[in-house]
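Next up is one chain by itself, shown in structure tokens, the form predicted alone.
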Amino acid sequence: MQGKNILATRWGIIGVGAVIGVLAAVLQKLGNPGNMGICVACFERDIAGALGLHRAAVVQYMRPEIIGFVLGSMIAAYIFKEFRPRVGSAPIVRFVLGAFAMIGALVFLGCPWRAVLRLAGGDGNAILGLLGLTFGIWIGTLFLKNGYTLGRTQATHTTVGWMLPLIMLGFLALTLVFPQVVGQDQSGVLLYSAKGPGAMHAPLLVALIVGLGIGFLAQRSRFCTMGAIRDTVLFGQTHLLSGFISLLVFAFLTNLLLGQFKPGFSDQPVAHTMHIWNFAGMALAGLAFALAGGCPGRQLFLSGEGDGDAAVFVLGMIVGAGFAHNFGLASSPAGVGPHGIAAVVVGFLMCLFIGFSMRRKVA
């Protein structure tokens, strides 16, 4: 088990990607929805929605992907010897910067993984969120140059690198104890769509193994989107980039093979075209993600190898979007919700006011 780790390799990362950017496709054709194989920001909302945390009756399902992300990263820290049960500083920080980070993501209506599906199906409204995933890590950068920091992690009891990926358990058992019932929106404790988002998904078992197989994979390629492009514009390091381009190229190519690429703006499922609060929306989003340390599928691969403050940020995005939901912030097809915008700026005054007033004192 001490041998090179050869997924985290450029090529090892590049195959990884590869695999994720075809299994998702894979699973929108077997019933995820549009654009939406994999949406880490998506798929939590929906579980935040399963759980009675919102109301919104279209948005509400038990995703196996997210559970699957935390176990499978756990098994392959078990086996690989690298669960390391761990924590830092500033929890609340951490679960603020979760819940602005979902309230970014769900203006913009996807994650940084779905905004490269997005992309790779032909929605042209990707382009201006990836830029706004761009800038908003561009200027959290700018803070960890100048020396920002949460604090130091340090080890503790193995009890709490277990809190999350027992909770995921929990979640699972909830799924097979109170399964979907046809034609009922509620199956004793769980609530599921009827219609919309929530009522499209791959068959159940095979979202989970899928799930399990890229939280594997993840946890050994060190596998993160946001982490991609902060190396990138902080060192000119392009491994991770290597990574996140291949998820692209290769969800773009199976999407072409099996007639589920339609370019242009307009008509994109589950997307909008106000273009601005697409932008602004994941500029939001990557600050958060930034100030945090990882993208929300890094911060579920962290957590199921025993990171406490990851398990944290993780709940304060299913939170968050019950927030969302609950609030008038999430944006639909119709556009920015209610009171998205307004979202949008005190999530940015939030980020800044924590960029600013935790850089490092300089004896």
The other form holds:
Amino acid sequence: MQGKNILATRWGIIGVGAVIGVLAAVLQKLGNPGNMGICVACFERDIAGALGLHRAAVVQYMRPEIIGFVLGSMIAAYIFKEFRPRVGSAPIVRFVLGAFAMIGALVFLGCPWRAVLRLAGGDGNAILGLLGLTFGIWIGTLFLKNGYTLGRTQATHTTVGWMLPLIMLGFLALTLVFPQVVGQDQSGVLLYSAKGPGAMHAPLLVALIVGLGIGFLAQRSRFCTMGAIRDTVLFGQTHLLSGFISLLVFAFLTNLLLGQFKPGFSDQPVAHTMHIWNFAGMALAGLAFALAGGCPGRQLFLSGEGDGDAAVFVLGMIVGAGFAHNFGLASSPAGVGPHGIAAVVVGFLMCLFIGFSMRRKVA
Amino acid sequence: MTTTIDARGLSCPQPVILTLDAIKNGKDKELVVLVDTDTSKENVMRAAASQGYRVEAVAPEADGYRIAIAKD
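Now the other one: the form predicted in complex with the partner chain, given that the block above is the form predicted alone.
First the chain shown before, then all remaining chains and molecules of the complex.
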């Protein structure tokens, strides 16, 4: 199917941002945690918990939205003949970037998607997060201007592109075989949360369908929250930014309609008020996303269209979530974890090392 | 002579950076950009248009697209 891709136009991406904003607020109404209708980092962290990669009892749930994002993107990629299996652009570096992106995001308590959803729900702390995100991405653009590159991918077997989608299908199968039992923290091999954010979720089928729909639309529109800020800073190009802002505006309006808008800094859901670390955590995440070429959502959508390196980034994030909770790096509503600050410093050093050392020879 | 930029296999936003660099540095009024994904194709075409270039031709190839852009 060739021809014009309407969703990749300015109005297309604004429309997709609007759909995501509305659906995120609705998912919260249907049971997802506060200001967390959709959060790619938090949901992958919950998946790590469901698999027992960490044992933080309050954040364990196999989030169907994430499964839907990958599979929805894959369906779109196949329908529009854009499925191109490719791999080989420094996958181990992408794994490390994914892990530190997750660690930074969990110091703030959210990915860029949740940062705008928190703002749309009235959480002022999100402003610090978004400023930090912009700062981290700005550092990334300096590297990009100086020839930073992870190298080229190569075309590969279809099987490679199928790996993450198959893993996601496996996760879905586990959820169906071992469904949640009310009040219990385990069902077969899967862990569940009896209380806390992990216990709050929209019905499985609704979450899965919304995830599939968003995955489909985002693949077509190339929706990317990191790219939104990066392209604005780097090129003065506001194409992706218009989608990101549309998400904010429509989530805000939907929150107002549903009575979910509660302005303030303190007592916000799944948030803390340590401004410096909200800023710094998200700055680390932003830098890692910029160096990896996409926000956490975009990495899922790229995985769906056959990008094996993006899939490695996703796995890096899930494993990073395991470290974040096992090592006490993740924040809680009480503030940063015991070793969260050290992890942010280490993460920055690693990202700077990668940024400075991986450059193409500028002619 | 036409400058050819091989941006195949590169992550966002490198195809756009390479294209804009070539537009700024080059004396050529015509450029050819090779990309491997539809996203890169759209991004390069958008970037070219923002610099006053028009897209002369987009040819599908085995491993992506060949985009010819030019300025009068």
